[in-house]
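Just one chain is shown here, as structure tokens, and it is the form predicted on its own.
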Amino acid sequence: MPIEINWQLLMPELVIALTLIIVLIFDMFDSISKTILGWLTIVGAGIALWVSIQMQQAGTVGTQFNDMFKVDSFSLFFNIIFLISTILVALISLSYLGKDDRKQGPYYLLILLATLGMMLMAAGNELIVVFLGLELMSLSLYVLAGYFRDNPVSSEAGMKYLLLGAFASAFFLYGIALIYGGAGTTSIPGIASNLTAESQSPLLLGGMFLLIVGFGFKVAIVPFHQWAPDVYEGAPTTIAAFISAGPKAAGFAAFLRIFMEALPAMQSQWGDVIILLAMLTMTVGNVIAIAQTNIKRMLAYSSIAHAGYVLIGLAAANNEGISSVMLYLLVYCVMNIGAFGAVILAKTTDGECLTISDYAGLGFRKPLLGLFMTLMLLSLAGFPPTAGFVGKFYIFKSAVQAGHTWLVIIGAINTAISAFYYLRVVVTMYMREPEEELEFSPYPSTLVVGLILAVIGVLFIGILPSLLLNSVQNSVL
């Protein structure tokens, strides 16, 4: 009996797939400026974003392919996060790659493929579909991390990401196999219906821990974070921004769906593990970030610490926790891409300013750069009235409601620690004299537009969070 397909449910994914094909076709014509490929990516992702917003507001719900693919407000909200990340990264990439770069075709194709993989992960209602989305995303990111093959640092980053990512995928797949052995199915609703507190077996426990390890690698949770600093430092800055935003959100989207929908009966086991990982991840990320002199490595350890904050919401294991995680991931994607965009904006004729000491005096010499960088760092640190403050507030609030007050105290201490290394960059820009005079490149218009959009997002959510909160709360699993 043929499977009936409701194409309307698949519209965001179909738009991205169609954009991918169009970019591929246009890349075949050498007479066409390759810059147009970036604009095609932005337009395609923009259309998919508009479709996702319309579907979410309409309350679209349904499943496809024998219930393996689930469209609901949860998956559509994460689609919005992924597509915003794609648009912002494509905007800052237009100037980063240059007008005559013949490698732009594969670059934008891989970004679109990674985006499609993220969307599959968020909508996966079956562990194998989640794994397929994970691999589609990961394989694209491995290539993008080592995209500048002539640069040995970039090649090293791609190789490290590939090797450690392969281990993570193996752990994840083995975890799926053990879950199947214990529950008799890989369907997320099927696992939940077959699983009770009395029916738990060593296979299920082993599978659960292996899934945590697999997700831990993908979203850079301590102690599975070792790849992140080296990959962020070596990868093209635009790709470091991309890896830190959309893919991290996709990992947590699948994490939430599997553990909150398939494994709620095992919460007593995985809840304590998540709490321990949250404490380790926040503390290790923030403490090691203090010692960094390279701004990309500092942002990498910052990204690790923020994964710890997200785990606080997951540890709460209630509707408020899920909604706070979703809000935080949206906020984090915007402000972190903005921070990496500001790093690109500080480009000199000799290359990017990657050492924190290079930013001495830039607040006055390059006031627009100083403004962008300061706002993004203050938001990452959680200062009001930025989006970062709102995100942390609701994360901590959900944990307090769940009775994890002491975990919130540790999170607040870590937030204070993080303020030190974020403000150190601001102090360097405004209160330190430069050791040498650097010649800066002109501001690229597309990069400035991308950063302005990020600033608007950070301030809009920070000042008027209520306009977004209803949408987030209605998207909870």
Second form
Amino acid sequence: MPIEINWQLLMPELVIALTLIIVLIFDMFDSISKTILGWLTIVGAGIALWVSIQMQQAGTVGTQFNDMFKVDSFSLFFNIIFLISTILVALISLSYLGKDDRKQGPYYLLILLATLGMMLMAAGNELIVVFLGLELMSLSLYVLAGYFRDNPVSSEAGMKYLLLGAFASAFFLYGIALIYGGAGTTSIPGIASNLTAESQSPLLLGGMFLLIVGFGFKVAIVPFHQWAPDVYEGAPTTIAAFISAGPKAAGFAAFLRIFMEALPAMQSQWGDVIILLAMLTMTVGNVIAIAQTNIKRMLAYSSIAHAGYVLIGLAAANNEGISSVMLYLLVYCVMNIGAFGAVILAKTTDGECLTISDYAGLGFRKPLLGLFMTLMLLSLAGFPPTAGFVGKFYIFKSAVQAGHTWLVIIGAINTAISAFYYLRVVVTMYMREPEEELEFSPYPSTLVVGLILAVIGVLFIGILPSLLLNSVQNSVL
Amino acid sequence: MLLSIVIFLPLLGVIAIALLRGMGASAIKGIALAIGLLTFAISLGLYTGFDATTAELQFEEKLAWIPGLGTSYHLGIDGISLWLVLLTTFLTPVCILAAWNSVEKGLSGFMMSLLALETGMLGVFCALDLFLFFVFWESMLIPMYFLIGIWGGERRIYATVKFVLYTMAGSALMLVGILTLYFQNGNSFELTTLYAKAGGFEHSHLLFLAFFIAFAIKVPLFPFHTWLPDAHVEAPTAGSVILAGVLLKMGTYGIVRFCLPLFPEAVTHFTPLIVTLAVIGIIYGALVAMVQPDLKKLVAYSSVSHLGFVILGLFAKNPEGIQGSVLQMLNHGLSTGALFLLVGMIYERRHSRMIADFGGLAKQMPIFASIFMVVTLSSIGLPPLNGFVGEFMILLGSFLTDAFSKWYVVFAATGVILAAIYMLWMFQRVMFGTLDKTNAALPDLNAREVVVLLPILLFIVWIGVYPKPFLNRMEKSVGLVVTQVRQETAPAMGHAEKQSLRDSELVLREGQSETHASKTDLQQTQRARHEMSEGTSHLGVYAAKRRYSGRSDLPIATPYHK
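With the form predicted on its own done, generate the form predicted together with its partner chain in the same format.
Below: every chain and molecule of the assembly, starting with the one above.
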């Protein structure tokens, strides 16, 4: 059967693939300054972002490759999330990588590959395609996590991530196999039509739980979260920001797609599991974050806790729930990358400031840095008028609508707990005197631009979320 | 527009200071003071333009904000919030002036926090949309957190984190309550339509508690008060003044605005418990204040005691009690604010707040001593000063009420006596006796400090001598709250009825009847109000049932004289 290819439908993916090839080619020539590769990545992702927004506004819907690849406003909205994350990460990476030419090429190449993988995950209409996307993304991330080869911590992070990630992929694949055994197909609409509330074989049930385990690893849900703090701490800070943002959103995109479209008939089984995981994830993430002294580890636990908030919306399993998850993921990506960006900004001549106590007195000595960091942390803590508040509010609202009031109470109490450790950084910055005078490097301008974009995003979504909200509410599955 | 201007003008000042921070200390102070005074001047327009003959919401503004979330930018004030708005705009410039020379590091940040705080507090008092209310309620935490944490005393970090965590724990529950109400309100955060459904909510006891605990922490009601002494003692003077003057009132305001009108049945159910806690707070606060060696701590604990009176008056559920409580909110803001200012002034001179370090100051600082005397007497509640009017009305209201036993009043009244003991004893130890050598060179108040205190003294005497302009502006609104909280016996509505109510309200809202009242209904209300002001019959007063939605076919409230 000849395959009719609708190129327009594949536009965002094609743009990224093209950028990827251009980056690859440019990297071959030593005469070209390698800093241009970062800019190429930004421009490519920017074009793809623009195309995605246009398609999303136009309400483009369609499938491709024998229904294996599905473009709808849901996948397009997630494309927007991924591309915004990629652009922000590329912006904060420009200065982080320094002047070393050999480091640049593969770095941006892998980031683009991972982005492509995420886009495949969100658009996969077939479990195999989702798996392909997942692997493309994960393999690129394993390399990126260990990107600073000469740094043992970074290598360790890459290794750890690879081992645990490979396990997770195996679980995931096994889950797909079992579901295939139970439902007779791996196509997502096919599974949905083959399943009724009665036809629940142990195979399906087992497959479903294995999928949850696989996803749980990828998006760092308690009790599958152990890799996250080590990887975040060891990986280059820009990559920690990247791993915490886009891939997490991609994991949840595929999660939503599979569970809401393929397995809605089994909601009575997975619904309670998700509620339980949500409670565990929020509480464990937040409580352990309190004990952290390294800011990257703290942000790692905080991102675990945020996965828990997202699960609240997932557990609601209604339209409001899905759209709140989408909004929250977008908001979360922007503010989390912003927070990591602020960590990169706090760079001394000896290296990065990673212990929270290093931030003492920074608020007054480096007002801009203090402001960025404070805003991002307040947004993560969910204080109005920032985006974090709107996102969290919307998630809680959808959960109350679904009748999960107790879950919301636990979520709200967790918000109060999280305020403690987020504000502790602010306390250190503004209210404690520094023990030793640290020499700070001057601000790199690209990093500042990236952070300003994040700040604008956080405040704009926080104060006037209407536009975005409409778009999200029209993008549910 | 007037309300928006008043609320957001200070925020404009924040931006101005942020942009002009390089201009030097006096410019920053000048800008902050100018913005503070301008805000106060504009807010006087609310006073002059206020129509005291109606309980309608005034200066209303309504704009679509986030339709996707069902929220609107809806502001408005009534006779209760009017006073709190004015108190806020009045105290902010006073605080700016009081902090004139006492802030050394980060002056621009200090002024920005103070002004941002003003915006947050004003927003809380004006918001008529639960979402908007919550946004202001939470965002006001951040500047206060900085004020205590950066410019506070030795244990400032402990105090500020405790303050934020207590408030956040409370507001977490309130958030759940707000969301639950949203779905029972036909997917809207609109307060006016909520009023129309008052008394008919499912799980009203839990909802009441969700709101009440958040507010009780803020008030603070015993046993939620432990954050208050820490925050007060560690906060800089301006922070203490704002904290005691306005922030605590946000709790009592929340109770009047949400708890009483929305959950009348739950109010009745929990009244014995709450009133007991209030009385315990009155006596406990007073007793603990008595043994404090630290002036600031003494004033802080006296706040716990005073706010207990306010709660007592609110739950008396009659016009005297609630009016007295609202007036006492003002009084407490003025007199406790002034006390903190005075303590701050003496601390700047002597760098001590220990009562034992002083003595005989009256000879050395006569102006200070006389102003201190007036404020002390006001705090005790001596006629003809403001504290007397408020406390008297509260005690009268709680004596007349059928909501709780008169024994509560007997115990509460001992609080007045205890207040006289601890305040006068403190005054005696600080002002009389022998003047210590170390204090012999303390200078008396300078012109700026007198200017800071005089306006407060003016209001202390004014409210005490002639409270009518204050009382008559709040009378109608308080009357409305009383009818709302007295409608407890309204039969619980069936589901179908509720649905039809919801539908009709939707129609009403779409029709945008801004006044929320049909003409006949308004007339009916006015007739009832007339009866009330004549004081002819208490029975008639409460029969006047007034609902914001303008429905006249809803069940009539039962009079409270059974």
